[in-house]
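So this first bit is one chain, no partners, the form predicted on its own, shown in structure tokens.
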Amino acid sequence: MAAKIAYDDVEVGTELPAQTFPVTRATLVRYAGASGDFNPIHWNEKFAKEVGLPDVIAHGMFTMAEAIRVVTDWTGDPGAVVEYGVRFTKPVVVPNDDQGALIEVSGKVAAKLDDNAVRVDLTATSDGQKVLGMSRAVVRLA
């Protein structure tokens, strides 16, 4: 695969299409099985509250993975991401109901770099709270 976005067609300030990702308890169970992270804060409400959390929370790496989808969907090539990092600022609280939680992600080109690369800054929120800080990806474009 190759990035479908051309470097010359992108400017600083270019906004990526925002996306919203639903998260339910079932999503967390599936992710736990795939990742091997069965920490009870991600599936056991009683345990999560005993350790001071408001409820079950999504895995940080799951949240991070959902956020980068805005970039990979935009480029059309997950391999175009050459660097990615975040700081976890708030947990994504996932209630035990039919709705779950939403992770809302937007992105903007913050810098044009050498070698057809750009830095994309992402904003990820859930329930009105910023859940990832310093969320940045370096992406090599066509």
Contents of the next structure:
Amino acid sequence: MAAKIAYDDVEVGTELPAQTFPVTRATLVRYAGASGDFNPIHWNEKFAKEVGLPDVIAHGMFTMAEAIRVVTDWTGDPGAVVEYGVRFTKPVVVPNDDQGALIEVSGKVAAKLDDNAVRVDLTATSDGQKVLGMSRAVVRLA
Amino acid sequence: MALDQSFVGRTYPPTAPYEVGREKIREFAEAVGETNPVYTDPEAAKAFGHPDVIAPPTFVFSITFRAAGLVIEDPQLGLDYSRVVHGDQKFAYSRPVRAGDRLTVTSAIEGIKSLAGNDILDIRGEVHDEAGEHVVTAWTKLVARAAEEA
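The structure above corresponds to the form predicted on its own; please give the structure of the form predicted in complex with its partner chain next.
Then the entire complex follows, led off by the chain already shown.
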């Protein structure tokens, strides 16, 4: 492991650099192919509306993959992630335009644990709504 | 109709090995906009002490969710998948997934709850490599929303 952040350099409350991740319909088609999740609620507006959604929504796992980047870009080595969990609270609605949606993610150190590990609590919002709840990662620092 | 509580603790047979390829990791990393070379460049991965390129933390879900199909499609359990949404997801890693891994998944039903007519199913997938070493455990919570009143 070669995290570039040292355990001794962080304290509870240390904020990680926040990031904003764009997501368009093209992003979702690409993610569907790469992940093998072809559920039509992620690419077919007609189908999404028939099952009661406002529009096509992003894969929850896509949002989860973006949110952890705030942690892995901070530590350098994604292999330093020990635990990662989220609750999917609201869908990220992705309109069919050039803009798509934005997923805004911030994180801060919530606890220092044993063995050079820290718990990072993440906040992810889209269009002003919290899209992930209980979003927490444990990561081992240098 | 609520799911049968007696299924809690049921373990399904391990899956056939899934072989993790470098190009599949690259494809996934690009799909989520990752630019960290540890996912695409074996030398960059080695600089971090990994024997080959590693996969992004959530990559393994594609493998564990496919394995969870054994549970989801178990006719005896009788889950109405058309009403299922993904509630929670958690991973605990012994090490990152990497290119060259041949991974098997053993799925088990960890919990069944009924809440306000919704069925809540907790599936645990234990992922092991070819040597039998633990790589990651994935916990997936699925919620089958109650059918509307007729």
